[in-house]
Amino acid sequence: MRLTVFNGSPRGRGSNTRAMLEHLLKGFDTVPGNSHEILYLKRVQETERLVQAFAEAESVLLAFPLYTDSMPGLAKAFIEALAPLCGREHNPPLAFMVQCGFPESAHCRYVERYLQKLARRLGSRYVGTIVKGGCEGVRLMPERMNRKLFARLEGIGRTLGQDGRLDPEQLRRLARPERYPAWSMPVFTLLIKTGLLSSYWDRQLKENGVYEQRFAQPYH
């Protein structure tokens, strides 16, 4: 099989999109005689040659983070730069991954019912969505924090590349939590009142010269 990847993070390279990416075609690259390629949406100056590369893939997986329960601005581009292909006979399957910083993956079930529609309005098979939340930070922490999420994506990979297909159990368990539970929101209101919760973002205000100005409300 061969595998076009369209990685629709603004960060490109060095996006936590990316770095799941590797681990998921990692396994994907294991069956003899599967190859990838993978494009960057951020090169919007290059929007007609991505819609050419999609119009002419065997197979296609999309992948773009969430920022606030919305998709990336370049990513919704390039979706609807592909409106002349709506309908075109021999479209390529089609895969994607939803990632988020939220840590609950149904934040991202909205936009996976889209992509569904997507698929459809193309005239694709949906091959279906890897959803997974937390994925803030994935490319900045040691290998061995996300031993088990790589090893996952990995095996995903895998079956992808051996039956063109998503298994909906390795799905659900990658997509873990889905929600808290309720029993856990008076941990959760503790350690924010500790300041744990925030320490990485405070982190990244501090290094942006902006912490000072963390509780503005500019459009209040």
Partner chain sequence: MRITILNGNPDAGNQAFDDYLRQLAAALQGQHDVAILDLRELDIHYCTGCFGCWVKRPGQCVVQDESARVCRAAVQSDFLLLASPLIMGFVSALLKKTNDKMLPLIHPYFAVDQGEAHHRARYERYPLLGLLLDKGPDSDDEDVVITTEIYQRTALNMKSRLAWAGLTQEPVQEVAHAIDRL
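The form predicted together with its partner chain is what I want next, because the block you gave corresponds to the form predicted alone; please supply it.
A single chain, with no partners or molecules, comes next.
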């Protein structure tokens, strides 16, 4: 099987989406005869070529980070460019991957419904959506911190490569935590108060010399 992958991250090659895809595709490519190609939606000036690649694809994976609760603007622009393909016969089967910076995967479930409908709109077989929260730091973390995540993605990729489907149990395991139980919220609130969860931002604010301006309200 040949998989055409569209990376919808505005960060392109430097994205968490790409770091995750790398491991998913490693699993996919373990199946003899499988191959893939990755195209970047941030190259908006090449939309025509991207749509052409979609139209000719054997199967498609569209991956993006969650931007204000759905797809980034440039990924929506690509989806709009696919409109002429609606109602055409033999559109490729469609799989999706959505990742977000929020720690829980639940944030991505609303756009998942949209993607399911999008496949139907295009007359494509809906293969499924890979969802994962807590991904903002993936590209920056040491390899060992991501070991479990990457192993799971590789497993999901292998199943996709072998059977052309996504395994619900593998997806469920990857998505954990789907949401945090109510009892853990006071713990989370406490963690916020300690400033531990802010250190990622504070370090950058300080490096840029704007830590004292972090609560600025320029549009007040």
